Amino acid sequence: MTNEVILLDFWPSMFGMRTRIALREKGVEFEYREEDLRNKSPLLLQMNPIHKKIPVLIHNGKPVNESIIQVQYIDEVWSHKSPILPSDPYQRAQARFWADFIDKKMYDAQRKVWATKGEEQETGKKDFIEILKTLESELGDKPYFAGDDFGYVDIALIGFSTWFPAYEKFGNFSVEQECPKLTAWVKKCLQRESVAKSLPEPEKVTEFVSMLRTKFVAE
């Protein structure tokens, strides 16, 4: 069977980064197509008619939507190499729990850090730091969330790290001061080729966030 893999994505998306990392962990060749989210391609609208969002993974003409589902799909289809989810059912359930925690908590809280001001921003910053501390507590002294092996929860979270300097700039706090173990984990993840190739430069993301803030947040 031929393996035609296309990824419709947008470079600063922490969700798209997950799919990029998972594909590279498995050594899957894929065609990356950058989307203009203000002028979405007909292919994106055709392949994700419900949400009309990136990332969209197209495997042999069939779409898989939602980044965390894409990571699971990639793990199941290319199961011969670099397992992403643990083989033990209980450990797998735990990994899914923490990925779900990240999906339900991180995005809204981080957005308040850079896209609001005043009391709302302070509340968002407090919530965001609390979420990071909860995740750091789960990480503990382990190299990765699953222990010695880079995996599902690491992939779910690491894309946010490239936005950390933007959060620090607009939220006026230091992730490293608040969560030193999580910062060490970020540095360890970035040593992996799959991660380093999939994450944009934090400076570029900060520029992008500055532009968004100028556009959407009235001073």
Contents of the next structure:
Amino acid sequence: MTNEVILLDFWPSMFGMRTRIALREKGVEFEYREEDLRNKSPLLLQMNPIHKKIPVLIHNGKPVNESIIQVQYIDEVWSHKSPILPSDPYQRAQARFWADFIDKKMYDAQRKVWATKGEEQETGKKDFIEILKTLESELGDKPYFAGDDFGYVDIALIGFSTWFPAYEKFGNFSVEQECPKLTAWVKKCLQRESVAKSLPEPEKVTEFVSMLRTKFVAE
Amino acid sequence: MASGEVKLIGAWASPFVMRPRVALNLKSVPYEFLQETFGSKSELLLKSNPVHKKIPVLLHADKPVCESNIIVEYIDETWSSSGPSLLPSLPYDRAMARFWAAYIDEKWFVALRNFLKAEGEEEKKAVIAEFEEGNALLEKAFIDCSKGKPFFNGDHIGYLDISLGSFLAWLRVTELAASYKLLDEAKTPSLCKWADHFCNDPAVKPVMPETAKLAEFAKKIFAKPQA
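So that was the form predicted on its own. Now I'd like the form predicted together with the partner chain, please.
What follows is the entire complex, opening with the chain shown before.
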């Protein structure tokens, strides 16, 4: 049976990046379709009618929504190689916890850094740096979040790194200074082919964020 | 590895705490329930969940697992040979269960909470409309997932049943307070039948808060200070 895999995505999305990486980790051939979020395709609206968001993974015509659910799905369908979640139930629970932490905290916090100014931005920046430090503390001296092997939490977080220069520019701080271990981890992940192929150039993301910022902040 | 003492830090009124309790019951796993006092957090809780400082926390051989849905999956995977599986076997069905569990926490429960906060006719109408829209989606989801069986998970209670069912006591309290039928047989007949089956299950009955007791507790914690 042929596997038809389509990914509806938006190039700077740190969530779409997760699914791209997972598919590449498993060596799955897929068709990448770029969505214009101001003009969403009929297919997107049909496949994700409730949230109307990207990424949408369409496998043999059936949609799977929510990036973190997609990553688990990909891990379970293509279970023959490159496991994404660890096999031990306790390690799996830890991996799920940290991916959930990233989902609950990162997006809202990072948004304040580039989409606001003044006091709101300062508070947002402090919150964001604290979140990064919590993650860095969890990483510790391990090569990856789960230890020796690249996996679920790395995939959940790495896409945000393409937005780091934008946060640094608008928030006026240095991620490397605040979180040197996390910075080293980013470099290590980028050496992985599945990651390098799935992430856009941070410069392009910064350009995009600059444009977005003008819509939210009157300078 | 299923060996080791099991403890659960929680509180009787919390729907999130109810989730692992149902899961442990379904797997026939004995556990010690460590009840937190409302309004304060124990040393053990703060040590076991330093990131969120919230209940429930499962302690298995003193190792903590946090976040209710994550705990349920952990219970399912650890005691996999005991009782039926809490998640469906096909990856697609598992993805659907996880999707709806996320929807329930992020949208449906938020709409339920907003019910009591709503003030004025306009806001109340909007909240009702939002909630009923969500219910309609869940009614369809139930039909799709259950495939004619009594539960979202099929013949037996599973992850998604637990995720939604844990809110039923609070739903009933909200119905009383708002004088409005939130789960209506006319609008969502399948969900109503499912709710009955869920509440009467022997794994659920002992840990489902009594509506009257919960209503009294709700009055206490949501009591508005005197002007």
